[in-house]
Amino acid sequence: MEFIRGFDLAVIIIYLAAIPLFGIFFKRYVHSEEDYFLAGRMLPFWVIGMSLIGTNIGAYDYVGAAGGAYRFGLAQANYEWLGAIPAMILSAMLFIPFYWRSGAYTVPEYLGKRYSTAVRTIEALLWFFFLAAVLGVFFWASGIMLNTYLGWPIGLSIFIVAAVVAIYTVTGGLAAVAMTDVVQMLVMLVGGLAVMIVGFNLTGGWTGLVSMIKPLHPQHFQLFQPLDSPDFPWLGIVLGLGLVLSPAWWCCHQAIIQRTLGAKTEWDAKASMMGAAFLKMLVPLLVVLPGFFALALCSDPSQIANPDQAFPWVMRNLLPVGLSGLVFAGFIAALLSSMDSTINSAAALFTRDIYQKFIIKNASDKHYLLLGRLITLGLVGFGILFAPITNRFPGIYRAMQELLTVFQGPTFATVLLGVAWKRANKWGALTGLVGGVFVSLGLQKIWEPMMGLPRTGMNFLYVAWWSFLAALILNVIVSLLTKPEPLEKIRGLVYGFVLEDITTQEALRERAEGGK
Amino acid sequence: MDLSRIPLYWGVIITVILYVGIALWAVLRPKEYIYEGAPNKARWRDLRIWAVVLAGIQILIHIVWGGK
């Protein structure tokens, strides 16, 4: 199965050696907890923008999205366009200024200030355990990938990837994560561009590609699929993906938001998300087009019995020596950039929302910095140990994605009402959050994919929509039936207050300096 | 009811309305709010323009490839 040798292998080894060396350079800028988790709030918008996309594209996206395009066509691009761009504009113009001005390090920390410690803790624990579990899946995926393409033993592959990530994430914190993500993003772009040039050259450009595919697969060139489509029903795409899952990801996901809080100014924070949206529009060129090339050029469909083999087929059959190595380096880049962000964000959540809140409250900055590094290291160790366990559950990656859906809708409803509606209170938030999660669990039957059983639950796009709606309605009803939050408590944390009020700005500064 | 008979262009129409709404909302944000923290008020730093360009490209993409 392995098909990368010689010069390609040299490219990959040089890349794996260079990334930690580059990342470790940023250790010199880390002197405090803020430096470690927020890069000392010194990052320009273009660094964060590229890091956001690097974090967003995982190695599975290459394989899975190319497979999706091979099977369903352009509908796969919904995840990059309608399933991202509107939410990114909303995040930049509404949510990011809020987080930025509240002085929070994490999304749960904002919820703690806006609602209560209970809401903050539930959110922090949900995210922390989710991110930690995902880490195991990432490590296992990296082991499988290096084993498949390079023939390296799985255990050794996991150890090498873990060592590379740990070196720069533990030492350099968010600054190293963001700066290495920039390099990783460039590698991904160049690799994707190379595939595009080779593919179009062989198919005779876009027109040639369309003429080769369209006669046999007429629906492959339309974004929306009929309502009875099991995977991409257009209403589910609009309601579930466009209005819930995507805003939940771009406005509430800790790994995403934490980057923007490392910006040097509020404008940079907002512009980073807008800039990332422009890059995001190009992502289908990287991940969807290879699926089309495989569909157009593979004359023997038995070679791609499983759609996820579409991208490996392109690498094996279309790319010349040297380019395969570069594209595979892009694969590794996608994996590393998602992994480092997950580790850094999970460490921030534990340090800020659990350790500082419940274990040791008023320790020195150096103490929290050391703890952040230890937690980061501990998470890498946990990922290595947890990785082989993920292999025992065949549908675990899908289950993880569905697990994310379980609390994304309720989380988004809680944050949205917190930001937009003064009357939302801690009891409403708590009921909405917990109730929404239970609605998700009931509709989705999350245990089925986890146990490898056939699915009988509702399509996750609709689950996201209904759980969001349930959390929203519960929050509104319970908030109206209980006492409103005191004005002083929510000053600066709700839309109307933050924009112009100078007193609010002072209150926010005090809150950011004093409250952990 | 045969759901598959609902034309796909309804999806396109709803999507275009969504993008137009977001672009309009972005354009109506106050100038000071948009430029907060920016070193200068250069035209290219006006994030409202970025939002309109993004929405415009997406509307075009959905009109061309949305489905009929």
Contents of the next structure:
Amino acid sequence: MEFIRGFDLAVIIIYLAAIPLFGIFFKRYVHSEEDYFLAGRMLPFWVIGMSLIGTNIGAYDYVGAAGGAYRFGLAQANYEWLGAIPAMILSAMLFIPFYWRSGAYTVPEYLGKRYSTAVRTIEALLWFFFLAAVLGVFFWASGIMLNTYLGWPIGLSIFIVAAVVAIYTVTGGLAAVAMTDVVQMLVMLVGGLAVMIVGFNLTGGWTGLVSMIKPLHPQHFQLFQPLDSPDFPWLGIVLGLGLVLSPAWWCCHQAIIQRTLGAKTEWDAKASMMGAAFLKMLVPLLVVLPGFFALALCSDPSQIANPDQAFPWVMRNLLPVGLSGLVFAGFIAALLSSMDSTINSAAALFTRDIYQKFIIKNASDKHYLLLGRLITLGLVGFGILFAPITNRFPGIYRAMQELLTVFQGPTFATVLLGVAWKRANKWGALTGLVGGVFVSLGLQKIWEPMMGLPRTGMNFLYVAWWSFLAALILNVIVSLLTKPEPLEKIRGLVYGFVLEDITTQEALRERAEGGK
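For comparison with the form predicted in complex with its partner chain, provide the form predicted on its own.
The following holds one chain only.
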């Protein structure tokens, strides 16, 4: 038995040692900032699509979503079913073509082209500080997982994983991140399916699982919870998640969009998101069911004092030795996918939208490449320091969502109007973005959980909706009261003008053919 446990540990150690080799291998292809941040714009659709899912099914999904299902039930699956698929299709068909055609490296850079430098800078700072903070969430997830599964101290666990992810992200850039995500997604899929098969075998399938949980937790099988639910009220799910947070995630999230900006063609950029949407339908089975298995099969609730321990408990207690090590490697894959994407995207934001814009504008590629790598190391250090603050939120998943809600509503409103309405201008965007963020901060009071104070703020789902609506209204009103943008500035960046250009080109083509 001890030998087999040692074999499990050997699998994990070999995996952790092998992953940095991707960075070392792809380092030979990294000669400029475009190579580092966008993989030289050479990625095919299938790599991007698998990388998107590898990034999305991150550590906070495996640990946080399973913990959410353990605590709240099926309502946790709304994050995958209700919001993701429609939002991904919207992103592929409407937003990604504009980002890709603009030649931007980041979402804030697109907003700078569409609106102004001020809008670009504020958005870049918001994303940079969010990504730096959420890196701490991922590190904390790794600490909980390794502590529960292997008994390692949380601090040591965080340091080891941070070192691994820093090596291959610093050396190989986006190419290493994307190709590593492909491998990690396959490992995650195998691990998640193994948990599902073993769990259903022990509980007697879905019917047996329901019969074991429902007598004590009947609310766990309600996809939509009542309006007075403090966590997932159905109206908040529809308005805050379905109409704001999910579209904002898939249409404006820097770590998501940066993948598509590295596509070799516009078709690859759009096809990657559509392919990822198909794979996304499997995600709830991988990240929610473990929470149900833990709730049904753990006879001593004291073993899962923190709901975020549900997934590591399942791995340690339900899976046979050997398979347990493989599934744990799947978790490590998820963890690294989340971290590498966050780090690379945050480094791109600071380098392109802050440093290159305001500090040193015309340096060499080597200069910006070195800066990007230094920023990457700095982010890892900040994430390690921020990680313990995550424990002050009600679970890893909630920590992620509440941090995101601070600015995602205003961001989505700003990008949506920029793409869809040619009358939106720089003053409307600036007022809407800043005003929406202040509305979010005032309603949610995110500083309370971060400082360990009693929570008095509004549910984050409603905050997302009201901050989005406030930003939208402010943008429209101020834009109508101020001077519109010059047409030559926004041509190619707004949906209406793209349609006009297509119509004009078709008319000219028909006229030319008629002349023949």
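Positions refer to the first chain, counted from 1. For the two forms, the rigid core is made up of the largest set of C-alpha atoms that agree within 1.5 Å on superposition. This structure is a prediction, so every number in the text was calculated from the model and none was measured.
*Asks:* Answer yes if the CA of residue 158 moves 2 Å or more between the two forms after aligning the rigid core, and no otherwise.
*Replies:* Yes: residue 158 shifts by at least 2 Å between the two forms.
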